[in-house]
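So this first bit is one chain, no partners, the form predicted on its own, shown in structure tokens.
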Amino acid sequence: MARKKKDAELLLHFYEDMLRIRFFEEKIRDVLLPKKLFRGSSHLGIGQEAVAVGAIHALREDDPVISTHRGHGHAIAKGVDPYVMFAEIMGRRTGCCKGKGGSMHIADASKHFMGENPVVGSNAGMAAGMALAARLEGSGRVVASFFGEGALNTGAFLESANMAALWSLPVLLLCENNRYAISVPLEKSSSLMELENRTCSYGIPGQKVNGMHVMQVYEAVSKAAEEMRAEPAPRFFVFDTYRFEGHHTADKESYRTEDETIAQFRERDPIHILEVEMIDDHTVDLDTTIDMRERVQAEIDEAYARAVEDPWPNPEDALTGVYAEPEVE
């Protein structure tokens, strides 16, 4: 009986964070984009929420996480406030990077969210460096690096995997395989469909996980992180997932059909899968899920309403935050 109560609390916690990510990105798509409240484009991960939530909640609060251009979900799961993220995306002074970074450069070191990195594959090297520091300091921390399947074909990823294996670095290499690298389907970019075998040559064990099932993600990463704290070594996961939106907010999606996307959404929406699981198992009742949806939606609406009224940076703000403050005179 005690186990069931604990599981219900955990599932509801996952459900809340997945809704928070979904509603945040729907606000970008449905409000910020048509009102032209940000410059450039934004890369949404709608459909990939279970990977972010399951993996990050399997880690300690002080475990660093580093992300990609599609990192809103990772930031929110790591505890970054949606209000400062809205402000950042809209270029306001109150943004987590003072409005200078935008959608693809969100970071908050106070939450150990070490930032999004739009250059594909680049964060693997940074993660390996942080993992080296964690190992030298003996903190028991592990570093999580998220990337898409397109990054597997970059030299930066392969070089980083080699060094991580050579130096037994506690780095989690977390591949979100959403099937398309921008517009290129996996079968046209990879000679090997079993992506979990990509790191075998370095001696890094790989594992494929259903990325639409949050508990499967959580359990797999929890087990790996525990083993890595006991004996530092890299681990590699490939999460089978799907993005229901285009590569970015200006993507015309000519590389796939609308029927494909609709079918994926109907069959594999990770939030719906979790709802059905909780309700069918009588872990959580329907009214509780409805109340939570309304509460989280109101939270996101309020965060956006605050951020959109915030001031723009002053011209002189461009000269601040450029260099690190010296620690030694």
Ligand SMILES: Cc1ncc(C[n+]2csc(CCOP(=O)(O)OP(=O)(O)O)c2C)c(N)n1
Contents of the next structure:
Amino acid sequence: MARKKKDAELLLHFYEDMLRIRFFEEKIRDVLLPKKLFRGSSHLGIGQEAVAVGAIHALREDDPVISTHRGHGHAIAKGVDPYVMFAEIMGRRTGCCKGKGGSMHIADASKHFMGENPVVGSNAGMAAGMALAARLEGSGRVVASFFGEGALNTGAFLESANMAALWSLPVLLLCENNRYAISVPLEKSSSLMELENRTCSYGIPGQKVNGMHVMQVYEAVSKAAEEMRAEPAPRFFVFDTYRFEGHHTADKESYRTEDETIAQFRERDPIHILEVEMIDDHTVDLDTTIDMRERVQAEIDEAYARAVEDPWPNPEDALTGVYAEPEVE
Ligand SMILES: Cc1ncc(C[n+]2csc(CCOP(=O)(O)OP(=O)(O)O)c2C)c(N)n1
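For comparison with the form predicted on its own, produce the structure of the form predicted in complex with the named molecule.
Entire complex below, previous chain first.
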């Protein structure tokens, strides 16, 4: 039976955004990397798109989101323009941080995307600080902090969770369990496999959600955010997901077999899961998905083509935009 029109529109919107993230990151892997168009490495979240899209679309536009080294998907879902992201990654003057940040420092405050932070565990503290501000202002805003399961073992995360619980801060602690922290599998780094229980000693409710199913992510986070606006308090989610690419673009992946990755991709690709679901319940037909894929691919191709022609930063601008201007004398 076809879905209600509103649900169908929502699913199509999710589908479009997940494709945007996937195609953006495939362009990094397939074009920027072989052409050596960026320095260092880039951490791709291919396979984790349903978490970014489902969770961020459950939030208000003015809810701040803060991310990690693996944050392209979060930025795109929050509305950051892929063109300024490509320009940033390639170090161009037109990038969202004027080419000074690169792949791990995408930020755009105008979209309430408060930045990627590669220091593992660090962003939970920043999110708690923003949630304190939101609470004091009475803005009703909820702050979302994304991180991997590796961050759960850091003192910064645990201290932030404690303060968030103590001060009833409206912060969403969103853990993407992709099973590996660089090369270390979860079984070798955590004494507890039920990660959703990690925050129970602080009295923060934790919930495990299928991170490959965008609607399940969206519904779980929507419900929590609504409750948190009515009564400020932290919430913790663990999204079960997987990264289909290496830890970063230079990873040789000797810690897992190709068979494992292929099997995960075949069975759990969140975009494929959504396509099958939409086609099976007649939300869309196959042609609509093909049209959508072509349109989004063309959009990403065009964003890249523009950014790659953009100018480098001027040397005399090296120290501009590095520190915030003080607002008070
Ligand atoms: C405080 C700190 N320690 C170590 C590192 C090196 N490092 C970079 S990514 C990473 C693994 C992070 O794993 P996880 O939190 O699960 O996120 P994922 O990479 O899987 O998205 C580590 C240890 C770092 N960036 N920051």
